[in-house]
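Take a look at this single chain in structure tokens; it is the form predicted on its own.
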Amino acid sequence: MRTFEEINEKIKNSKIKVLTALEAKNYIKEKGINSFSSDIDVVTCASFEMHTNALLYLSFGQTDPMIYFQEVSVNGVPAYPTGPTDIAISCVSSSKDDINYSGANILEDLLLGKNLHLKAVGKHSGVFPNREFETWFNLKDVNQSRLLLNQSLNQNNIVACNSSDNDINSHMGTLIGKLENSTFNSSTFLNPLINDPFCKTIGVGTSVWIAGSRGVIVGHGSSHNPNQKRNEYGIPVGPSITLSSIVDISSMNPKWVKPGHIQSFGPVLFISVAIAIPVLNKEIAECLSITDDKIHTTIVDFSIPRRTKPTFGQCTYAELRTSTVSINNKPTLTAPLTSMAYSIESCNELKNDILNKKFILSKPTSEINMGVELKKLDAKLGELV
């Protein structure tokens, strides 16, 4: 048995033992279960997955005159005024000029040290009488500069498929008709919450490593969905546990924020997300055990496009990995939307900054709500006349 505080203070004396998840699935085969669970006393575990519920806060100094911001955009992009000069931006909003460009590549752009243009329209006021006003920043000319990842860890996700006879640009990348490819987003057995299946050292108020920057889990985040049915191993068969986290961006690494997009669909995040899961007891060591071949994911038809669409059954990241999968007995390429090789990175950004004594575990405050039942938007506009 260990505890929070043993281990940050195995962490001050230069005494902690930490694996990535990596190393980790490594050392239980070779060594057993009660040998990883008495030796390490931390693993971390990490994604460098897709987003696309990211939104970008930037506050910034007082105009002279002063200002309230009624209309703002940052590089064309529309902002959205949350104070009299405190703005928020979609990371999936694209610029009015360049459909390529949005609020990720503003994020990038800021962490890269470039200049932005800011335009702004004023509310007529007395007291803020300035009605337009355009000027250029970059990172040091903001107050404050944070990110909310709203989804920043998913729990599993599902393969994307096409059945019809055309071709179907989705979120989740092109779709080619006739099951001919399919798609995936998760870092599988690296991902934290696979590795701690039902948040029982992450919750409210965890510390989270996201993009070099220490970042914190403020609750359960947007399609939050802990009902989800579980396979033999405890590990949802589909979409589940999401997290939400803020981070502080002045300290991010560009490095590991990359904007992307994609046809049809628009801008979309990848960024890197990691978790130190400390070994407190045998359960939690057995859970970190887990791998690609007892991880179990649904392939979803997207050829409808409803809510509710047709699956093809279950299969395993393991045979995903494989670059080919089985789906209504036709053999069918499948590719990652995650960087495996980046999420390994990750973990191992984490794990120096560890033995760097740069990061310490934070015990949570409160567990993650897992009693949330997944609400639908359905129209109800007859029930209100």
Given for the second form:
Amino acid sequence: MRTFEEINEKIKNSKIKVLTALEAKNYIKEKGINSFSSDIDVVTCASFEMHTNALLYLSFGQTDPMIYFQEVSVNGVPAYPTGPTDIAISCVSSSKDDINYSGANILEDLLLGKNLHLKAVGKHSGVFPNREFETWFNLKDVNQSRLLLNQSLNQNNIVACNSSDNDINSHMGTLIGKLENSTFNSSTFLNPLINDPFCKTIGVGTSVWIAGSRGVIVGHGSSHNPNQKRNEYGIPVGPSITLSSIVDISSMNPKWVKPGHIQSFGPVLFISVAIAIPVLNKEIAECLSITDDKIHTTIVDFSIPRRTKPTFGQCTYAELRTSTVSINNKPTLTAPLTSMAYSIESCNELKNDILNKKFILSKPTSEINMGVELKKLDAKLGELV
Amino acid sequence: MTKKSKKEKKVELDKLNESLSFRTKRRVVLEFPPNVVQTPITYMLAKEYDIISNILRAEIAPEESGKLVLEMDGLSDRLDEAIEKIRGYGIEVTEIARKVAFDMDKCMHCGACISVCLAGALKLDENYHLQFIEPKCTVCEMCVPTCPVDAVTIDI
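Form predicted in complex with its partner chain, following the form predicted on its own:
Now the full complex is given, and it begins with the chain already shown.
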């Protein structure tokens, strides 16, 4: 029906018809799927979630006399040297002096144009004699600055609850004991991977909008588990496909980057990730019509701190959005951890970028690997046999 | 006879309305030592001081020390008298003057605070923006450490 080339031609000629995921659901409800698939070219989907698998890569110029980094810290946050004057900073590593200052704060400070303090110890060899180096730098002083989000998009997530007697502080928020509350963490009907559950339009090389900058999907990401059980609408009932992306941070908008701190868990990065899904054919249009009542998720009990945790069955996101869900026959308070307000705004932002010809779609160069199995890491004691 | 009683009723109702308009609400934390846990406080407040008490939180077990968070609704001087009377029983009374404040510039409407608000003072509106219904807040302060971006603070 449509091809990527035709859609990009329409963007250039200002004839493109774009809707956000939220508008698309309402459009389909009012005018039907046929009118939608013939009239609309692109739907923007977004997710403003919490990220831990994030790595900031900064590439500096050479100093005089020359240096080969051995130990580096930026504003007290330890950085890992990856070459003479390149460093990688984990967004979840904290400063030695201030536990609340993390790599995610460095990313935000760079985007805000602030000056950061770099301290380095050199290897001291014949070619690189510089032993110690100290400077203040901002984003303009860096040659390249990239962000690797190894779980930039997560297809679905779980509902966390706690049946024990004590409260648990987890990465899914504070879980009050005896099933008093529960949390869920997905942008559901706005999530690109829910709107394209089998990655028909998304693949390696797809353009992705990350906090206002144009990045690219490099493949499947952390904890990618395409074999997850799916419901009758093709939506996995737990964490499934994840995508890894790389993006240049120099044109990012700090509005969409929020460093956070989760109690007893540590620093996290909240960042906005959006993808424009082309309505190539009716099959994709049907996938785009998915609503919260057709998306199921699994309720997991966090009281046992093991890899495999007990579950309390499944529920839909439509139930969860009512803020009370029945877990083990007990009405339980439930709340999201993903900002829907920011996700909707990000959809609008990407829509405007497409309308203003700032963002064009790209055809994937290869498909996402759907045949891999999620491996487990088990301990092996003693020497290698 | 019927007319008069109607008039009388109206006067009574006006009086009641007038007195209601002078009513104020005060939030207190009562800490019960083990020996006075059995004292029927709320009955005494209603019967002797005409105070409507709303229990916001209670952790009381027989033979153990207990804690009660109470919202007292009554005339201001009668509230003072009632608090003195409660203190007379050996119960420790602390008034809650603390308030929870939300910095909406920092807030990203994620909903982490809603999950720990068992009082139901926090919710998302139809546009998924955070809404704080202050009258329902019991100042339990659970939301303060839960916020990932430190948007919630306590005002004293």
